[in-house]
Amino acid sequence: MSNVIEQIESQIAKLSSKAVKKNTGTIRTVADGVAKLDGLSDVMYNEMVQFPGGAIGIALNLEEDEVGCVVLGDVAQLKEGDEVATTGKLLSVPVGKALLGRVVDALGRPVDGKGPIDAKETYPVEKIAPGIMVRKSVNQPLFTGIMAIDSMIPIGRGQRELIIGDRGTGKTTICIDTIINQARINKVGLASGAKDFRPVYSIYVAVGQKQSNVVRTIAALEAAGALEYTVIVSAPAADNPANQYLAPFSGAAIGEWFMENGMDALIVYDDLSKHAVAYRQISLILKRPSGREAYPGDVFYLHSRLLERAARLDGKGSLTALPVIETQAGDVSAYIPTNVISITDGQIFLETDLFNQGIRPAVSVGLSVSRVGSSAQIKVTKQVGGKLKGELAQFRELAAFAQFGSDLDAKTKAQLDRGARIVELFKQPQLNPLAIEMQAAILWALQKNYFDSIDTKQVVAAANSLKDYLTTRKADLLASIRNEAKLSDAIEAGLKASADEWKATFAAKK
């Protein structure tokens, strides 16, 4: 008897008879992933709000008489009447190694049915970018594997460059390209075991894109050995666009664990174009005032605000940015492609018409830009590839005049000549990254013209020829290129002795 008189008497010390404070409301209406609250007067901007059934939503519009919500997850349970009740929360995510090599969607839930994610740290999805005076200069290089972009238009570091073109056009094989590359660079670089050795991890956002696309960058990036080091944060086109519109800023949140602890990372909007059109959808069921393409007044603020997070910092990380936006017939000075290209620093335009003849990647010379420069670039490739983009963008403007006339002088037929090996030379196959020692390697060999007397069509086997003859007889040769990221006459030395054996080997097999 006296066990049970305990036993109640315990229950009653554990009784609190203070007043809880809970700030309840009910739905007005829902409908379109979007529902319209009354009561929640205390709710702040971007707080996570309760639904039943377990959905939450975000508090978007804080309106005199309701709260708009944009609501993540099954909309299809709620009803009219239903209770709501704020949470005191920012919306945040699951962020740490823990989420490398794995699949999440834009609340950093695990979709790729390998089990519950172990993250221990969360961080919130909306956050003030770093400001000026914690930022330091872009000035390592970030290597891309595509020698177009690694010789001329160099990407550092914390840098944000742009990847614009229409369908079709090859940006996101860049994008996934570039992430194979730092997965190569990262298992060379561990492997050496070298102290100031800094890997890059990447986080892949695709927003808007069929599933099926979603798969099979997966499957490359994992047939790579790339998934490991990589983040995929994936809200397809059948997902509500209150996903689409949070997908981007949750990748940043995960890439900005990795810059504020020390690290470096890497990540892909794939793409804005799509991103911003699903928060034109938000805003207009919310029934803010439309403006320019019906686009509401803030979408430059929605993506100033996500790419300034992008950046390196003083005595910690840096986190890279590659936005792609998809253009109509090439059309650059459209809304949304203007408001990102004035937030960027620089971009790499992609055209349709070099694409169609062939020339991949599509990169035109003449559009596009860094504006980091050679910076973020090692000496090595300042070295072999600093005439190039002048050589290339002149070869354009002649090619250009020299199709209305058939007699040219010598002078003009031998600058077209070498501008169109420079083309053969920077075609590339997807997938297939170069390191940056092969890079400098083969330009210097088009540099001291080992390639001007092979016929322009043979270019392209000539390079893959040379490629794989270093690679299988000059692995100590491309391994000092790499170490002291400069040519030194010993380098120069080897690499002409390397190039003559190699031209006497190749102009025997034809």
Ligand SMILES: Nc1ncnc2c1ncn2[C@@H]1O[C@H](COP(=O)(O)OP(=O)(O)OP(=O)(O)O)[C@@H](O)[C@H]1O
Given for the second form:
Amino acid sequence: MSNVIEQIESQIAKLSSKAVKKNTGTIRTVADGVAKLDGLSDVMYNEMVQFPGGAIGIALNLEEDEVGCVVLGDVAQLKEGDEVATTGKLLSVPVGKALLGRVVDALGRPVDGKGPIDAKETYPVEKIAPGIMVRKSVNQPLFTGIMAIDSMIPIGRGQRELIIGDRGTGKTTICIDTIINQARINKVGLASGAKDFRPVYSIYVAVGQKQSNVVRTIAALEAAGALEYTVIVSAPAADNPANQYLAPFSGAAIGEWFMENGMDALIVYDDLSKHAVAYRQISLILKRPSGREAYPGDVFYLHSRLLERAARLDGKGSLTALPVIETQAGDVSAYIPTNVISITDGQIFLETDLFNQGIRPAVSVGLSVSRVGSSAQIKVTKQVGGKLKGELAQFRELAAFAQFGSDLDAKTKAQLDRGARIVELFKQPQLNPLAIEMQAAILWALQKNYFDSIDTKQVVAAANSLKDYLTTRKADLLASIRNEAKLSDAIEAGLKASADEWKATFAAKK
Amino acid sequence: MRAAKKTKLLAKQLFKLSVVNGAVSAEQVAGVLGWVEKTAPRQPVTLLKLYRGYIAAEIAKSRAIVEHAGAVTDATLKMIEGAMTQKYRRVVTASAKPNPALIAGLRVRVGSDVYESTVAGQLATLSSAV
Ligand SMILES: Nc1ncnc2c1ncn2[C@@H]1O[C@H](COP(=O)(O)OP(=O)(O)OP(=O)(O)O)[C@@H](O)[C@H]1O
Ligand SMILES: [Mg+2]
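Previous: the form predicted alone; requested now: the form predicted in complex with this ligand:
After this comes the whole thing, all chains and molecules, with the earlier chain placed first.
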């Protein structure tokens, strides 16, 4: 009898020690983070390969008798002749809610010293974007908390809105404010227990930035209590170009998990100019043919396949993308800016001139558009802010005329005064997003000419005092604007009563 | 750049001449070497190094190197030869090569494929999984 048992056991042993097949190769050269390999005859495009010492590579160039591969990790310990093996896996990163509040690198490994991440799932870094059938048109708003944007260039969930501008014009600040605003809305919404409330989780991908900037961003998010709803993917300037190239795709995979599981997410790519530069470096070292500005021919595809992954899915969630592009001297016709402009659903253009004049956020209303956002705007914002864009455009035109100093008729003067007040009203300090109901109340007061009698220089102070007044005394009114999302008779009466009362106290104080 | 490309192409052509019925033929190789000596093409050292690389890769494809920690019987080698010949649809000859670092079991290498059923290999996969 024991004989039979032995037979079975030996059979089990045979099965469990089944030989594993690997395909191997050897390193021919390693330079600048790129390894050229001999052998590896079975390797797939984009497959992970295993280097000795734990480093991972990705096969990017498959040639007749050589494989070009970027190395993610320490290249210092690799040498010629080392054995490399295929893994049969495409690169994937951990995903899920366990990543919220964490800082990870391009491979999803924690870099914040808060211990390992307990993620149950992984998603492939490269994934085909959702097709036409599963998409749904964008019609739910995503509030940035920046009045100039929410009222004139509204963004919807699932949209891709480019933030473009020169160095130091406040691009990152807009993105951070938006993330903070999502956190505030999440807190209010989740506390209210409303069944149809959909929180927005954020992913901030820092590519090629200074380490100190990333630290500052993290600190700002933490101070605002937004970190717990945010995942930060960091591939700073000191990271190797392969990681910088991968980080946005890893971030997209993390965002896709939220989208696929019926949640809404926002992803910021800060910034894609540096991403393109990292990709250019890899491509040049891999000896791929280079084109305009020495970028490889597929740099358009690089960004289009990334941004196409932002979508709103039918019956599931959405992924909204805010890519950032840095221009040189406001030149939007350079290669990378034109590429990304043509892929996105609109852009928010930030101007150095405005920024230096103290008009911050320095949004250039004339050059900024949102191609799908207006269907996502809530009714109350449309009611109070529908004409703003036209009024501002007229103001700019007239202001150019007025510089010639000729006598102005009363009507023109009134328009100029009003324009100047709108510009003042849209000034907003950083890290201070405004709730949509507050924006609506202020714009309503503007529409009903409550600011007309106030000196232009006093408008900012007046708006602040109105905000204080409404938050401390009229929380109920604000809540009903938020919940009803349109101007009903009751709300309008409430707004009128509050504005009159505020106006009286404000005038009395002066 | 152009010259390097031409040399590579020539090496590839010479290599194709040296393979008869899917196996490297010693006769053909001798012929190729004789031709290179006689006609003295450009960059002969580069050419021969490339040629050597192609031939070595081709030979490795029909050779199963069996690394082992303990003893390997001729019967095992024969069995591996048979299995690999069938799998790769070409005549594969097996040769043994002791390697105590494997702890126990076998590692068979054919061309760039490696079949591994060693304790060391399992430990490595285990450690990369944790
Ligand atoms: N609304 C604002 N009010 C006041 N200051 C602002 C505002 N927005 C941005 N700033 C200031 O302008 C500076 C540049 O902002 P930010 O870093 O966001 O610009 P950027 O375009 O991302 O710059 P970079 O090109 O370096 O990435 C910061 O010091 C920030 O404090
Ligand atoms: Mg920035």
